[in-house]
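Only one chain is shown below, in structure tokens, and it's the form predicted alone.
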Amino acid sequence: MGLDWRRYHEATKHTPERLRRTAHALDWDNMPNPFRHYEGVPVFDLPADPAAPEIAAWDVLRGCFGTEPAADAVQLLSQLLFYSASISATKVVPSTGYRYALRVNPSSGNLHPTEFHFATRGLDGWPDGLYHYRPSQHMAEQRGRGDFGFAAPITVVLTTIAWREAWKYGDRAYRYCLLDIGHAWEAVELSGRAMGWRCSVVGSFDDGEVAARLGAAPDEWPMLILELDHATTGIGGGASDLMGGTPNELSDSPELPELIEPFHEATCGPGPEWRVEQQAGSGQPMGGRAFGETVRGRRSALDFVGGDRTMTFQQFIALLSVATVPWITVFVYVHRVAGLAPGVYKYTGDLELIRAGDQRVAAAGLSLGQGLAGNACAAFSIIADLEGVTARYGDRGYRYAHFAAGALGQRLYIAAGALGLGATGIGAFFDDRVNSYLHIDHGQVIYHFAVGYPVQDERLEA
């Protein structure tokens, strides 16, 4: 039986009482494998360290398209995935020597529930077919040959493995999976744009039909379809041959908590069409830090340098310029922005002061006591009109609001990097306390974010 969005959202809110009641120790022996492989199928090497797109990160964020074409389809696919889904660095735990990978697209708890499948049609020098990206080795697993019914030259299908997040975060994990999909969507869109490709986003489809077309493992749920097109590519067609492959097991005992699957089922109906067409930006290129360098250097800050180190007003306004997406309203806790008094501001194209005074303790307290929300130069509460989006799209609209918030978070990550700052997404907060503190009478907080000067992480290896 399905579970409507209101019941799910209410049941997964953080409160002090729930946190005390549901505290649990992690079963490290049952920790999910962060990498999905499909064994027994051909594997295509993608060139390591492909040429970086020759365009500034800020120009990509403003909607400009790169003009340097890849040498061939192999380089094209390598670039697209290298700058949207690949491993970018490793960390080493000093006490144990355990190494774990970081990727260019962020994830709650670095657990990475999102998988990248892609279909190709008419790319010169690359076989039409269905593929799964293997980030652990920067390879493409060929899971099918021919035409799988996707119209674009490159179609990326993002799936989620909810167990990867639920292992740590329980029933609230589905929210994090949706936010991660939004980050992945924007990572692919920006990477494609930097290479001169336009991305269209399709959210309304028959989940079961798409899952069957992919031949994906049962624990992978299709979430978004991204269609990438370029004027110089051709279109193929014809029959298909699904080879499938055998998915690796991620845990000995993958058991989802009770709320996730029934709520996911409630969101599976395709509903009214939801499609986002990417538009070209306006204005002349501004230049600045290169897109490739910015994306590959993206990290989630563990904490920020506090004290009196201040963000410039120009940096702050630049961040806000990328923070407009449908169904979302942004509130900003301004801690240290030159020329702007501390306080909480509502941003809807203009800044409106909601609360005056030092907000560092409040921002940290609302974010489950996480000091980084108070040590940042500015922290964000991202509020979604869940009533409005679900009235239009049904329970599936709950996905769309979180996708939009995740995409906004990815834009803030890249904008911060382009400005010489650090950032981090924060999925844990006291929902009702945030709504009350900000006097929200229409909407729900669904994401927090922080930007500032990051402290150095000694565990990091490039």
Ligand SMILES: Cc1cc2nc3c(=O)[nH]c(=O)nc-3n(C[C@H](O)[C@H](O)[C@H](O)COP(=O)(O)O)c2cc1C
Contents of the next structure:
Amino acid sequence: MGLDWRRYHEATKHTPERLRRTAHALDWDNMPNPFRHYEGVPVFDLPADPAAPEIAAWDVLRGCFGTEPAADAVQLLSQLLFYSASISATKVVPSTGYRYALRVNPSSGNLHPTEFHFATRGLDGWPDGLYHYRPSQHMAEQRGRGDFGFAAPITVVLTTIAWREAWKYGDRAYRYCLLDIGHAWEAVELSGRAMGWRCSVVGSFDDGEVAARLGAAPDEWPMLILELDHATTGIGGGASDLMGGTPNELSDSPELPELIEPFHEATCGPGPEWRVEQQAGSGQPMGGRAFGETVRGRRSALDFVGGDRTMTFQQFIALLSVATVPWITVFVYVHRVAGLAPGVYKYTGDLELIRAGDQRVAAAGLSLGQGLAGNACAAFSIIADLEGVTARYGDRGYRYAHFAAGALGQRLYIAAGALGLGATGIGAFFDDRVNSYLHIDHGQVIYHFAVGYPVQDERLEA
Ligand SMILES: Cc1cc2nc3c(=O)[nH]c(=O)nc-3n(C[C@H](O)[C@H](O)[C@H](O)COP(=O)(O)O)c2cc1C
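Could you give the coordinates for the form predicted in complex with this ligand, as opposed to the form predicted alone above?
The complete assembly is shown below, putting the previous chain first.
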């Protein structure tokens, strides 16, 4: 039986009482493998370290298109994924020597529930078919040959494996899965744009039908379809041969907590069309830090230096310029922005001071006591009109609001990197306390974010 968004959302709020009550011990032996492989199918190499797009990160954020640097289809696919989904660094835990991979796209708890499938059509020198991206080796698993009914030359289908997040975060994990999908969407869209490709996003589709077309493992749920440059003819009709491959088991006993599956079911079914067409920006490129370097160097700050180092007002305004999204309003806890008094501001094109004074303790406290929200130069509460979006799209609208918030977060990460700052997405906060602190009577907090000067992370290897 389905579970509506209100009940799911209410049941997955963080409150101090719930945190005290739930002692969720992690079962390390049952930790899900962060990498899915489909075994027994041909695997194609994607060239490591492909040529970097020749465009500045800020110009891509402003909507400018780069020119395609790829020599052929293999290079093109390699670039698209290298700058959106691949492994970009390693961390080593000093006490144990345990190493783990970090990727271009961020993920709550670094658990990476998002899988990248893609279908190709009419690319020169690359067989039409269905592929799964293998980030651990930067390779493409060829899961089918022929026409899988996706119209664009490249169609990326993002799926989520809720168990990966739920292992750690329980029922609240579904929210993180949706936010992560939003990050991955924006990562693909920006990477495509940097190479001169336009991305259209489709969220309304028949989940069962798309899952069947992908032949994906049952623990993978399709979430978003990203069509890169659909200048070709309409949906296929050609023959297809799905080899599929055998998905690896991610852990011995995957078991979802009780609310995720019923709520996921409530969000299935296409509902009214939800499609986002990418808008081309206007104006001449302005230059600045290169796109490739910025996205490959994107990292979540462990914490920020605090003290009295300020962000300039121009940097602050530039960050806000990437944060305008339908159904979403951004509130900013200004700690240290030159020329702007500390306080909480509501941003709706203009800045409106809604609480004056030092907000460092409040911002950290509301973010579940995470100091980084107070040590940043500015922290954000991202508020979605969940009533409005679900009235329009049904429970599936809950997905869309989170996708949009995740995409906004990804733009903030890249904008911060382009401006020489660090950033961290924050999925853990006291929901109701945030709402009441910000005097919100319509809408719900769904994401937090912090931007500032990052502390050095000793665990990071290039
Ligand atoms: C949706 C989402 C929620 C996150 N929540 C938190 C958080 O509450 N606290 C935190 O320190 N980091 C948080 N992060 C950052 C992740 O821990 C980080 O992305 C992950 O460890 C991978 O590191 P990287 O971003 O440097 O690749 C979040 C990231 C995302 C995408």
